[in-house]
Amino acid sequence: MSQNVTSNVFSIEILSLADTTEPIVRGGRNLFSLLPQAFEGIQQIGVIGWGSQGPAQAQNLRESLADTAINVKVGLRENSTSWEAAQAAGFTEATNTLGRMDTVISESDMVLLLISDAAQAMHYEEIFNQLQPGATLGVSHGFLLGFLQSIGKTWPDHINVVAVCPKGMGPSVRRLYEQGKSINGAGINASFAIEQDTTGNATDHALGWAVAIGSPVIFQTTLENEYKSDIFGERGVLLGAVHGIVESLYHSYVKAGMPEAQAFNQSVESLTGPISKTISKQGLWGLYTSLSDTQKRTFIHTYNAAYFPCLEILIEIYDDVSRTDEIRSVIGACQRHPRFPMGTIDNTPMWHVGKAVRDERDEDAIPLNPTTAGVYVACMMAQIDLLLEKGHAFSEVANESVIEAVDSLNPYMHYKGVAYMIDNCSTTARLGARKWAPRFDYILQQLAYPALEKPDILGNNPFQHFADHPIHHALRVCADLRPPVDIALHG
């Protein structure tokens, strides 16, 4: 990845991660006064869509640019069911801040395309035709690039194409921005990419966008690396794998004789609670060192048993994403939705048990189960190793495999439930979790858990690799860059 990124507005800092260096930009409300300069020549920013990211980014941009002449206008399809929600958030036709999607695209100097991935694939040609020459097209996910690659198409040559990708879902982007009103730097970190710069100021537009939505630290990536790591990560540790892991652990604990409520505590509650919180504050190695000697032996044995089964599924996922097979799979599923709508996953007995457990939760009584921790960390490390093998930057690897999980997604899972999180994320992520979670569940029950009943025939090789891994240094550095407050889930 090039480190020659330059900005006429913001300071570029070189960050050392393990044995590598990466360029970053530090955000903060103290930089809001620079936004008119970053957005020079832009009179209107069109935010297209009102899904996960749309409401958060539109509101954050509006508030950050309140003292400027730049208009933030939401664009929605005619007869969109989100029209009233946008109005409730203060975007109206009367104030020229709400309009039809095609009109907003054609009249905006910068267009943030935040509609669903499938909708982008379906409507990309008309969207491209509506963009002004010299306009900046922004995306918060590289799905559209992957789709264009899959059909042999490319971007129009008369526009800039940039990406700003928050390392968390839209509600996190909004909540932490609001918390940042009293604590400068509170927000969700983001990555940025410059896919096409036809006007010479695409970098400043992207960085201005990231600063304006509240990102305290902005990492550089490429749009191709972003979509590969993001779609892969959703199917891996962030959603699909964690779903499969907790399902498999819960059922294995019940099979071993645990009461259902206890099994839920030892699997789901342990993972989304103390395990995630410990990783968030102390890192992966800090989690291990926090265990007792007996727990450490259990952790090592479980880690060794789970690492290679998880890696096997993760390699298959990455290959499918790289070949754009997953992208075609998402589009195909969306085309089938009129006939087979996507349901929820919260109707199995396990999730009913979970609701009862959360209703009576005592946070201090939730155990840090070393077996659960061993499986979860083994999967995280398998994902980390694969992404590094494929050439992804350390910051991207750390964010997609650890930080986004423990600081953004898992707190919501702990608050509302894993099933709720999966049922309320993007369509692309929901489909991926449903498709791949059963694969993790099955392979862990077939290969990993039976190995726990035997001597540790794998030896310490996988764990020794974990002990000496450079990701620990990268996570320590990234921990210093995390938002200064934890996300507020209530209110």
Second form
There are 2 protein chains.
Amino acid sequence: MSQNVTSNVFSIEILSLADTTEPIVRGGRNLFSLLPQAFEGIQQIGVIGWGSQGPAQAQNLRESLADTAINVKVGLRENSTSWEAAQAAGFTEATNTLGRMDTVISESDMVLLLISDAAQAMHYEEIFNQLQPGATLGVSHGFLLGFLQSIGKTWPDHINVVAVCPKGMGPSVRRLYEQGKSINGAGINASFAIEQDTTGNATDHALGWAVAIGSPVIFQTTLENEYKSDIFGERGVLLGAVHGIVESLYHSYVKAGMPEAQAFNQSVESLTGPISKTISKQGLWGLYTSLSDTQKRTFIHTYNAAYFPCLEILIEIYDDVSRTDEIRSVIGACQRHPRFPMGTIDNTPMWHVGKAVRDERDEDAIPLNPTTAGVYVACMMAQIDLLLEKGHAFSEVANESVIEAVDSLNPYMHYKGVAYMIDNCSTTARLGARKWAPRFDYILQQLAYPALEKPDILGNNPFQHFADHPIHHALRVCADLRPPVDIALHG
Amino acid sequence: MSQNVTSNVFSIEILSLADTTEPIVRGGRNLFSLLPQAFEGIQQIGVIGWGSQGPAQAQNLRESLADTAINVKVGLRENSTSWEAAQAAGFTEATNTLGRMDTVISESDMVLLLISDAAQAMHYEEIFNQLQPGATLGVSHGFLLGFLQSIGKTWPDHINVVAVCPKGMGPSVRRLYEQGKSINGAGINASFAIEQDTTGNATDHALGWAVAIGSPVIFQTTLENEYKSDIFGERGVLLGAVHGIVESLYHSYVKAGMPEAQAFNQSVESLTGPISKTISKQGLWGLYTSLSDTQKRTFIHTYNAAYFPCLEILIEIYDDVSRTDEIRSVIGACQRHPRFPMGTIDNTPMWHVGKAVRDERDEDAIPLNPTTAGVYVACMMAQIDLLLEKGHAFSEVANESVIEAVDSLNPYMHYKGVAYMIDNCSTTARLGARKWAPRFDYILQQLAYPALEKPDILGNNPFQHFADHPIHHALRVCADLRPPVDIALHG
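So the form predicted alone is up there; where is the form predicted together with another copy of the chain?
Everything in the complex follows now, all chains and molecules, and the chain you saw is the first one.
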């Protein structure tokens, strides 16, 4: 992670996070005037695909580059069902901003490959062949590297390979960019990685890309660390674990005698409302100190019961991702999709209760339940500890375990339920959440909640490491880098 | 599967199953007198390990060979915690029937490797080196082959490799053997496979082994088909799926307003009691015809809702097993066990209710719930269809999907709950059941049960293939081969 970053265009800042330092670049609309310099030599940026990130990044880029000569052109498969949606967003063949994927790839100087992971795995060879020598290939996460590793292949020599990975799903990237028009600094932070630099200006291309899609702060990573933490994180606390956690809590509360609406309020609403908002503004330590003494005792007891069961599943996920088995699992699932399309996850009685609760919601009356908070924070801390143990940078750990959850994803569950959060993400994420949520649910119900009946949790006391944990400093620094607006979702 | 079997000792019979034929051998106590001939040249059989199969097979072999000169000797790791248990069962160093694993392997003419899958994976090289040239290595399932395939290795040239795979966990193999002392024909059926025959008598060694542990009927398979169907089957309807099914049904019944004890009766008790017993005696078609007209309609409706969701998870499991990813997953979990021991699965409120229900049980009053039957049989049929599609022999399909479930495993859940069934199996099985049960639970709750609210299940009608399915004939044939006693479990 200690790569040196040098840019001819943007200023590099050194950030202190806990006891480490990391180079960052601050974005902002005031830097849009530097984009022609960052993209020097680039006449056209091809944005390939129209899934989650495609529409967001294509539109943000088009608007950020409106005053330049750089053309932003969307490329789609000939039989793609997305032609209409792209046209509705103003990308048309008549204006030379929409075309066939293969044409757009071969005529663009910079190609952002935002098609699904499965499509990348299926078509990577022809895509590599279509790229011009010296072109810059951009990806928005490291799946393709993981896939290439899983089959013993590598990138072609004649291109640059860079990544800009927004720390939020496509709709958030678009939504906060739009809010950023009136409020400077609104946007989704991103990490960038330089995997291969054959022309010497790959860094400026990557940083220009990140600035142009509206990232307020740009962190550094490697593509390998990125795909591991990304594929892991969405199976963990970002999507899979949080889904399993709220299901297990809701059903436990009902079993303990709560009426269903109240149980939904004390589990899902509490987590996506006051718990997420407090963490976002005040950090994990701030959440804890906001509790009363009685609540603190409940929080600690629950934390101690939930930490190791969550860690057990998290380590299994990290191992599966590292062995590239999880990537093979995604490819396999995609091959089965024609026969078994992705199923609906929120047609169960619990989520019908949830819809009714949301319809009647009084935002200020949502309780901050200390048991719900204890389970959720224990899972976050287990994920943080594991990622640090595996050598990930503090900014990546904080983003993939806390910030993306409370600032980008949980607001979607708060707005319209669990499917609205999970199914707005990539296919890889949606599959991973479906695969792992039930595991968190079961292990919490089997190991953590029975342990709550006991006064002492088997001599284990993971909470003792909570107060002095370096993540609190890192989160305070990251909170200062947080955009000045919350994500605002409307129907 | 169309290997020719020839034996100098035992008679081969040709069995017609549906529209196929398979060679079988019938066992029985009347054949014990042939064992010296089958084991000609063998002075000692080493039984390595004392887990699930080890104690059962070692004791059965010792008793079956009591009148011969063949010594049955148990081999254990020097620091194994099982020395006392083996001694309590009468295997001692003083009588030359207990010793160190490496010694027993190198001095035995036939070595039955019944240590855990993880231990086989860890120690296979030294074990191969310790075997005498011309020795017969026996395994009781194909995990080691799958593991060798996953790392690109193979068996040593200088040994025979055979398998005898009892279609039930170790305690059942022992229990039915004991019952067989008074009732000829009681025992657990087995499959056998000849993987490598360097000496020309591997088939007789394998068949002798199967007869000696008390198998009434011995089917033929290959080691590859065996490990795939075995590792798949225990993740599917034998353990993982049945666990997920009863959890999902119990919680659905409670949600629908049933008192907890009644919900347990209508889900778990119904499945492990009358449903399993009816299938065992009358087959799947017999179960259906035993229902009233109203019950039949409920059964069909539920079957149609549950079949495809179950099939979706089953295909995912089969793919993961075939890619050997599931084997890597087991190895990884075993490496994590020092930090995360296998957790308790029956300390949840549902299984506490179950204990109380069992304590008050009136066996004759347990209801045959047609919804529970519909889900369970749909999952069995999905597994049957998948295994047939993948080319497995009818006897293997029937055993791994139906017979092992209703005759060997479900009686354990009926006796003492889900952990008593799952945790009496191998580590590989216990891990697989923990991994996949939650997936079946979630997909049934997310896709199947909501579909029950609709009069028509989306135009899908898998039940239309039920009446004429060839499995019914295969099960009738297998029912004729069924031991004349049920497994009898006592506290």
